[in-house]
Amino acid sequence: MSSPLADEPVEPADEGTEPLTDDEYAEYLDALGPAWEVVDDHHLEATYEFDDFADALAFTNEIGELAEEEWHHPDIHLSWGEVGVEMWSHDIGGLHESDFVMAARMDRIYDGDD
């Protein structure tokens, strides 16, 4: 079951917004699936596993479509049987609530709840 965070809007950080601190992002991280972790207080990372390349590619395309719709783009690493994702708000050089919303939506796609 996906996180209610996936239902929140993806809103860009306002000019001058500071990245979230570890205390600020802890609640958002707890709302995500177990694949996600925060790295260096800078970005989110997850690896999703699949039975084959075709399924991994299909997932990559789905999260690519999501990124285009929301104009919030992760770094995506496709290989046989897995997709790695890195997510952060480039404009502020760190994490924003929208990164966690996008991560929750990716979990929803992976879980087939979309």
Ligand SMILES: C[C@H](O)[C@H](O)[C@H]1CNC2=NC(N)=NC(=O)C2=N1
Contents of the next structure:
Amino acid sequence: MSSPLADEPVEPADEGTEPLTDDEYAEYLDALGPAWEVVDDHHLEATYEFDDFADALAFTNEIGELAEEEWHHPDIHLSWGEVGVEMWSHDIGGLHESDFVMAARMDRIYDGDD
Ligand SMILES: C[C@H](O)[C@H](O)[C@H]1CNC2=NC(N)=NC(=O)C2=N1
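So that was the form predicted on its own. Now I'd like the form predicted together with the ligand, please.
What follows is the entire complex, opening with the chain shown before.
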């Protein structure tokens, strides 16, 4: 079941915006699925599991299309049966609401609800 966050627009941070603090991002993290964690108060991380490389590659391509549509891009590590994702706002050097929306959108694709 994906998060209502996935229905929010992806509105990347304006230049000069401060990254979210742990208190500020807590509500967004709570709204995401259990796959996601915040690392070093800097980025979101998740690992999605698949039956084989072909399925992992297909998912990689789907989230790549999402990233291009929204012009907000994850770092993706593609392996046999696994896709590792890191999500943060490079322009501000940390986390923004748009990163949590993207994470929820990726969950929705993984869950097949998209
Ligand atoms: C130059 C280009 O607009 C920027 O690099 C955009 C593209 N995609 C992006 N993706 C992410 N995750 N963070 C950014 O700051 C970002 N900025």
